[in-house]
Protein chains: 2
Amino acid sequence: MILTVTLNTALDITYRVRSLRPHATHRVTDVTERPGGKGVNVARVLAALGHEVTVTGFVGGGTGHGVRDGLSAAPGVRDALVPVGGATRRTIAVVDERTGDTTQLNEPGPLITPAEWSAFQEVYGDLLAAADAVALCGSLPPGVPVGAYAGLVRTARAAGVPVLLDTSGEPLRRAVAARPDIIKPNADELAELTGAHEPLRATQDARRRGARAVVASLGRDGLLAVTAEGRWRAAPPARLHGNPTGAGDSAVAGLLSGLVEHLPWPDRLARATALSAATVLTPVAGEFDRRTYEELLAGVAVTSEAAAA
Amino acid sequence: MILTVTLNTALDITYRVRSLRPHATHRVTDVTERPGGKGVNVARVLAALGHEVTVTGFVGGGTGHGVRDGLSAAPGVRDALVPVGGATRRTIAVVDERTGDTTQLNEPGPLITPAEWSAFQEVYGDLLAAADAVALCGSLPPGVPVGAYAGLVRTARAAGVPVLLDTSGEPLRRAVAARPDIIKPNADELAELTGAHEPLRATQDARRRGARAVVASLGRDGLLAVTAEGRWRAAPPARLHGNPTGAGDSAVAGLLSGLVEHLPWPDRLARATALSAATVLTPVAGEFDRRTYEELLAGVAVTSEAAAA
C-alpha cells in the first residue's frame, strides 16, 4: 500500500462564469466539487495506474463531509482521514468561459488543535506499518507546528518507508534536514530553498541540505532530477498546452509508483513527465489523459547528465 | 407571527483577499459564512426590531447544514425550512482589501424535484395558519414552476394573509397578476415588468397589473409608494456611503413590520427606509446600525406627491 498525507485537504470547487470581472455580480452557470489537497490528487493518480492507496490528513465540517463523500466514489482509495473540530478549506477556481482564464481563490484551512495534531501522528504511525511508500504533500493548516514533516519524515524513516515530500517555504526547509528520499520543488520552491536560481545548482545544493534524490520540476523544461545513482534530466516530446494545476502531483504519483516497482530512475522520471503531461490535458487535478500518458511515456526524452564539474 | 419564504436559500461566504486579480491565484485572509436569501435577511431585521419570526422554504446538503446551523444561532428566528435532496446554493463575496470593492459570485441553487415543491406548498399552508402577514423573497431555485410565487400568492390571499413580494422578471410578472398586496421592486425590477423607465409612471403601471400596493426602492433617491391611501416619496436626510447589500431586504422588514403594526403609510416608509439607510453602514446584510436607525428614523423625509394627473 503507498500512504498519501493531506494535512490540509481541501473541498475542490470550480465556477464557470460567463466573464469574470472584479466588483461585478456573476451568475455562477456551473458548480463541481471534488475531493483535493495534492496528497489526495496524488492518491487518485496512484489508484488510475492500479496501486492500493491510503489517503490520511484532516478533515471536518460540512465541507470536510463533502470531502469523504467523494473519496468513497473513488475507485481505489481507501479513507484514513482523522477527523477535526474545524471545518476542512474549500478552494475555489473560477474559470471565465470567454478567456478559459481560471482564478483560484484559497482558504488557509481549519485550526488543528495539539490532541488533534497527537491523534494524526498516532494513526499515521500506525498507518506506515503497513505502507510501501509515503507520500507528504502540500501546505500545512493553521496549528500544525511548522516542524511537522521533519517529525513525519523521521517516524517514516525509522519504520523504514521511503517518503517523498512535496511542500514549500519553511516547512520543506525543516523537514530536507531530516533527510527524505526524494524532494519535488518546482523552481520557485528551490530556489526559496538553496537561494540558487540555477536549476542544477539549486537541486544539487538541496542535496546537501538533507534530500537524498531532488527531482526539480521545471515546468516546460521537465524534470531534473540528481540522485545518488546519477543525474538524469526528462523532458515530454511536444510542449502541450491545457490546465497546468496537478501536473506536480501527477509527477509524485509517477515517482512513488516507479519506487514502489523498483524501476530505475530513467524509467521513474519517464512515467513521472508523461504523467504529469497528460494531466494537463484534464480540466482537474487528480486525473489525466491515459491515452495520451500511454503515448507520450515512449516519446519522453530522459538524458543523463554529466557529474559536477 | 411573520413569515418569511425564501425558496432560494444560500449559505453567504465572504472572503477577504489582499488584492482580486483575474488569473492569479489569492491566498484567503478570513473567511466568514452566514445563512443567507433575501427571507433571511428580512427575517433577522424582523426578529432584530422584536417580531416573532418564522423562515420556511428549502434547504439541503452540507451547506444547508450550515445554513440551519446559523439560524439557530439567531436569536428570535424559528426555522421551518424544508429539506431537499439537491445542496443548497453558496454566494462568495469576495472583499478587495485594498480597494474595499466586493465581487460577488451566485451559485444557481438546488434542483427542487415535484415531490419536494408539493411539501413545500403543504408546509406553506399549514405556516399560513399563523402569520400576521406573509413575505415571498428572491430568484427561485432550479425545477419551481415559473409560476410559483403567483400560486403562494393566492394561498395567502385564501388565507386572509396580507403578502409582500419581492422578486424579479418572470416570476414577478406573473406574481403581480395574483395581486399581491404590496410589491418592492427597484427600479431595474420596475422597468423589465412595466417596460416603463419614470419611476412614477412605472409605478403607477405596475398597480394596474395587479399589485395593491407597489414601494419602489430607487437607490439613494429612496423610496416611492403608490397605493389605495395615497402616494408619498420618503428619502434618508443624508446620503450614506457603505454597502448596499441587504438594504432593499431591511426596506421590505420595515414595511412588514408597519404593516402588522397597523402603522399608518408615511410612518411604514420612514422606517423602512431609516432601516435600509441603517444597513448600508454595516458590512453584511440581514443587520443594520441600530443606532443610526433611531437617529434618521426621525430625519427621514416623507411627502406626499399629488394624484396622477
Second form
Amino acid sequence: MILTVTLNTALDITYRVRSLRPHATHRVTDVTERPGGKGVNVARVLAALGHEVTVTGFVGGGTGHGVRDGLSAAPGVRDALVPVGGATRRTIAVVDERTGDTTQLNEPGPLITPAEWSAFQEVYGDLLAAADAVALCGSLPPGVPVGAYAGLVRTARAAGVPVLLDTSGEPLRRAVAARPDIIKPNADELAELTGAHEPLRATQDARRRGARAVVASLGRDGLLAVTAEGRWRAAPPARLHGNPTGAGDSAVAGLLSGLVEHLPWPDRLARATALSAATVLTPVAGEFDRRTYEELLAGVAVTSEAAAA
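Output the form predicted on its own next; the form predicted together with another copy of the chain has already been displayed.
Keep in mind that what follows is only the chain, not its partners or any molecules around it.
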C-alpha cells in the first residue's frame, strides 16, 4: 500500500470560460468538482497505475463531505481522512479556453486544533505499519506547526517507510533536515530553499542539506534528479501546451510508483515525466489519458549528467 498525506485537502472546482478578462462578467461553459489537494491528486494517479493507495489528512464541513463523496467513487483509493471541526477549503481554477491559461485561487484551509493534530499523528503512525512508501504533499492548514513535515518524515523513517516530500517554503526547509528519501521541488521552490537559481547547483545544494535524492521539476524542460546513484535529466518529447494544474502531482505518482516497483532511476524519471506531460494535456488535475501517456513515455529522453560532464 502507498500512503499519501494531504494535510490541506480541498474541493477542487474548475470553471471553463471562453476568454478570461479582468473586470468583466463571464459566462461559465463548464464546471467540474472533485476531491483535491496535492496528495489526493497523487493518489488518483497511483490508483490509475494499478497501485493500492490510502489517503489521509484533514477533512471537515460541507466541502469535506464533497471530498469524501468523491473519494468513495474513486476506484482503488481508500479514505482514511481525519475529521475536523473546520470546513475543508475550496480551490478555484478558471481555464481560459481561448489561450489555455489557468488562473488559480486557493483558500487557506481550516484552523486545526492541537487535539486534531494529535489525532492525525496517531492515525498516521498506525497507517505507516502497512505502507510501502509515503508521500507528504502540499501546504499546511492554519494551526499545524511549521515543523510538521519534519516530524512526519522522522516518524516514517523510524518505521522504515521511504518518504517523498513535496512542499515549499519554511515547511520544506525544516523537513529537509529530517532526511526525506526524495524531495520534489519546482524551480522556484528550489531557489527559495537554496538561494541558487541555476538548477543543477541548487539541486546539489538541496541534497547536501539532507535530502537523499532531489528531483527538481523544471516545467516544460522536464525533470532534473540528483541522487546517490547519479544525476539525470528527463525531458518530454516536445513542448506541450495545456493545463499544468496537477502535472507535478502526476510526477510525484510516477516517482513513488517507480520506487515501490524498484525501477532504476532513469525509468522512474521517464515515467514521472510522461505522466506529468500527459496530465498537462488533460483539462482536469489528477487525470491522464493512458494512450497519451504511453506515447509520451516512448519519446521521453533521459540523459546522464555525469556522462555529459
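Positions refer to the first chain, counted from 1. The structure displayed is predicted, hence computed values, not measured ones. Throughout, rigid core stands for the largest set of C-alpha atoms superposing within 1.5 Å between the two forms.
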{"item": "Core-aligned C-alpha movement of Arg68 between the two forms reaching 2 Å", "value": "no"}
{"item": "C-alpha of Val28 moved at least 2 Å between the two forms on rigid core", "value": "yes"}
{"item": "Core-aligned CA displacement of Tyr293 at least 2 Å between the two forms", "value": "no"}
